[in-house]
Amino acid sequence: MLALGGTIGAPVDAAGSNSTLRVDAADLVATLGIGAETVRLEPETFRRVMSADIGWDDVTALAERIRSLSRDGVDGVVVTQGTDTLEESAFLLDLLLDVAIPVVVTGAMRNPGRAGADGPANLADAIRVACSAEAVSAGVLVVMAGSIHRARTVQKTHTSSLGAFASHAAGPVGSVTESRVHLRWSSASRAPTWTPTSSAAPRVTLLRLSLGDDPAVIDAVTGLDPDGLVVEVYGAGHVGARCVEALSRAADRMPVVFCSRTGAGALYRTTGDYPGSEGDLLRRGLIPADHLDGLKARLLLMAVLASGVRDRVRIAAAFDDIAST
């Protein structure tokens, strides 16, 4: 069990607030009701940070640690972290890891010490999934509130609800009930993993379009010369006609991926054929993210670029591969 910090390890004080991450992996294990006859659990405090401070370097180092554990014969890995970036960390791990052992990410919505704290139950469920034969080669999974989600579909959808995590597109792929794991998905259609050739994180900007937005903002971002740009556009793949030239200028300089700001559903490819439509964006060289939201589209583009791929056709193929799994 690799602990990174977050709410699951941030107890509240007498006043009901928290300002410390003093709980480590061994402390978290001590809260569980799972006996040694069920699993031999080895806790490790990998990081002690809130999830907003987790970055590319932390996740790539975590992926390497999990590879090392897999080589050493560990049967499964559970990662605990804060929930604010949990969906991103889990998805990036899924893109980087090619191990067969189960890898399960979990956290908590309520701090230790609060009534109804959910961390112990989530951690116990995650351990049970990591021990499950059905989770072998299934890719990175997220377990929260008794539900099992694929890393590439899960989203945090609420600020504080215990049921904050959902997979809008297809729903959870399983559940944990009375210590029994029910998983309805396997590795049969997993997309390829990516191996960074450099430790440096690609600079990819995420930009969300909005009512009456100013194309000068797109030009300003382009002027910063990032390695790539992801644009959250309207509906099924539309932008205002006022923005198309700025997006064209950006696409001439870097890979530009567009995804829906709605957060769910696949982009159109052939329905609209007017300035700012999905057809227009495709002709201008923008790359469709299909069903990925902006957070995950950015991470996939970063993983592809970090692996040394710069060709637009190959980048587009990487997004098509994700769409088919």
Contents of the next structure:
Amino acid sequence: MLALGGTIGAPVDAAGSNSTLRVDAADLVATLGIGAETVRLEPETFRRVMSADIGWDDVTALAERIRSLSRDGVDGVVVTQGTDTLEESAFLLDLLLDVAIPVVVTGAMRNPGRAGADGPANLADAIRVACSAEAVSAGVLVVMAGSIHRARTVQKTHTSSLGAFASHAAGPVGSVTESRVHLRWSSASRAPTWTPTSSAAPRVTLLRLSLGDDPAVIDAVTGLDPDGLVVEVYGAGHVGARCVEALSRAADRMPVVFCSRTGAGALYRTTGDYPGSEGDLLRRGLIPADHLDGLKARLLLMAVLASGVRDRVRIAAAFDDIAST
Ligand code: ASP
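Show the same protein again, this time as the form predicted in complex with aspartic acid (ASP) rather than the form predicted alone.
Let us now look at the entire complex, which starts with that chain.
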């Protein structure tokens, strides 16, 4: 069990806020009521940070730690962290890891000092999933509020609800009831994983377009010369006609991926054929992210670029691969 911090491990101070980070992994495990006869837990405090402070380096180091634990023969790994960026680190781990053990990420919406704190239940469920044979080839999973989600599909969809984590289009792949793990999973459908060739994080900017947006902002971002750009566009893949030239200029200089800002559903490819439509963006060399949202599309583009792939066709193939799994 690798603890990174966040609300699940943040004790409340006198004012009821969770600004301090003192609970370590062993303290978290002590809250569980899962006996040593059931599972032998090895808690490790990997980082003590709120999840907004987790970066590419932390997640790549975490992936390395999980690989080494897997080589050492552990049967499963549970990661605890703050929920704010949990969907991103889980997805990036899923892109980077190819280990034959369950890897389960969890957190808590309510800190340990609040009535109905969900950390212990989420952690106990996550440990059960990490012990289950069905989770071995499931890719990275997120367990929250009794549901099991693929890292590939899960999103944080609410600021404070205990049921904040959802997989809109696909639904959860399983549940934990009492101590029983129910997982519907076909191991045949794993997308390839990525192996960064350098430790430096590629600079990929995520831009969300909005009503009446100014193409000068796209040009300004392009002028910063990032390694890639991800744009969250309207609906099934549309931008205002005024933005098309700026996006075209960006796509001439770097990979530009477009995805929907709606939060669920795959992009169209053949329906719209007018300036700013998905057909127009495809013709101008923008790469469709299919059903991935901006957060996940950015991480996939980063993982692909970090692995030394620069070619537009191969980048597009990476997005198609993930769409088919
Ligand atoms: N601010 C916290 C974090 O993401 C919130 C949480 O853990 O739910 O680190």
